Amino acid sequence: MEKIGFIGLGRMGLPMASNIIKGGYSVFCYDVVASQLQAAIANGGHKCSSIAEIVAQSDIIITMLPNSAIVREVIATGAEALLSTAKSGQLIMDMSTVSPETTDFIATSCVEKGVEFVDAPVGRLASHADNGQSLFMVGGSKDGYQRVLPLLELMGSDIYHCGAQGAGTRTKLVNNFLAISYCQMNAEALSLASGFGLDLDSTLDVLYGTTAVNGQLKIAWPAKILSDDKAPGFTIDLAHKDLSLVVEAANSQRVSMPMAAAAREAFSLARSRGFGGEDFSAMLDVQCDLNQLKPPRLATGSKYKPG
């Protein structure tokens, strides 16, 4: 059984690493936040005090990091980067949401070191990561994909090999454009319904019965903002970051995406008004706040209220 290194034990990374540990693997863990590292150790992980120690102990190294700059630094460009001590035959799998340019740069850097590279960004929320029900969009060779598949199956329930290196990252941007933009459209629609004085359940009856329905409105929102739960599964700040990646990547390909640009500006406005740390479904409250409307909520006993 291969030994696994895991770098980045945040809200998503910690449960993912823990699920690999539960699968019987030896997992060597590293994070700059001491409390997160300690939590991984408490779950059965092995503590490492440096990136170099991760490399020395591991056959497959997984990174789950906040942004493109940190991914570049940790894997390729930093003074203690993974590739500065990596050995031929090792595999690096990055599960972060980053720009396509970053993924391509990392993939090329790995080739130069004789290291296999797989990009496998994550779909769904932190609660899904807790339960091993994440969705993965994977880019890499067939051999690389097969090598990481047992690990992905411990962390997720839906795994898609999207193509060669970089295909996972690009698919993630397509997916997140829709998932995040739906939040803004839903927010505008339900704030309009509030302005009209419409009953929320009756409005949802209609929306759920037509092509206006979407996964955010039907699956996520009743459990989150419509039940007054704004605890972040995926924050407005992170959604803004991802929309920025979408717009920048589209610009680099000369692909016009006016809806993505408009959605990003709506999330920029939400951040400027102090909503950045809330769940991205709270765009409904942003929209209602802007228009001085009462945010709609499911009543006790509503057929749409979970539980």
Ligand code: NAD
Contents of the next structure:
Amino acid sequence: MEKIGFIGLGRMGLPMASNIIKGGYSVFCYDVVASQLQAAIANGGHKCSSIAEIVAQSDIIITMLPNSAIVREVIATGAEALLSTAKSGQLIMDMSTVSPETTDFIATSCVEKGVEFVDAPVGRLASHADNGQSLFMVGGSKDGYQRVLPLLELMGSDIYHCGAQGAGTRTKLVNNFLAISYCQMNAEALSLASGFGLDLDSTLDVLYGTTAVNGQLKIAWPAKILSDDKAPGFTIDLAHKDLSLVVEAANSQRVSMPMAAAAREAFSLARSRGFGGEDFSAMLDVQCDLNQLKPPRLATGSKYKPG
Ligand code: NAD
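And the form predicted in complex with the ligand, for comparison with the form predicted on its own?
Following is the full complex, with the preceding chain placed first.
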């Protein structure tokens, strides 16, 4: 069995690493935050105190980090970067959401070292990661894909090989444009319903029964903001980061995306009003706050309140 290194044990990385451990693999863990690392050790991971230790212990190294700058530093450019000690035959799989330029840079840097690279960003919610039900968008060679497949099958239920290196990251930006923009659309729709004084359950009856329906409204929101749960999940800060990646990548391709730009600015406003650390479904409360409206919530006993 290959030995696995896992760097970045946050809201997503911790359950993902834990699901690999449950599958019987030895997983060597590293995070800059001691409590996150400790949680992974409590779930059966092996503690590493540096990136160099991860590289020394592992055949496949997974990164699940916040943003492009940190991914570049940890894998390629930092004083103790993975690639400064990695050897030919090892494989790095970055599962973070980053810019296409970052993924391309990392892929090229890996080739120079004889290290295989796969980009495999993650779709769906943190709750899916907890249950091993994530969806993965994979970019990489056929050999690289086959090598990481057993690990992806432990962490998720739907796995798509989207193309060569970089195709996973690019597919993720296409997906997240829609998935995140719907939060602002839903926030505006439900704030209007609140302004009209409409009953929430009756409004949802209609929205769930027409083409207005979307995954955020039907799957994510009843368990989160509509049940008054603002704990992230996926933060407004990270959603803003992803929409910024979309807008910048679209600009670099000369693709115009006015809705993405508008949605990104709605998230900018949410951050400036202090909502950045809350779950991205809390865009509903930002919109209601701005318009001095009562934020809609499911009543106790509502058929839409998860059991
Ligand atoms: P998070 O902030 O909860 O976790 C990131 C972890 O990385 C933290 O534990 C942090 O301490 C660690 N870290 C930061 N810098 C580090 C470094 N230099 N070395 C080692 N560890 C370091 O974020 P998250 O919600 O787990 O998201 C991680 C990535 O996955 C992001 O790119 C995000 O956009 C993406 N993503 C998140 C979700 C979600 O629902 N939360 C879903 C899909 C994709």
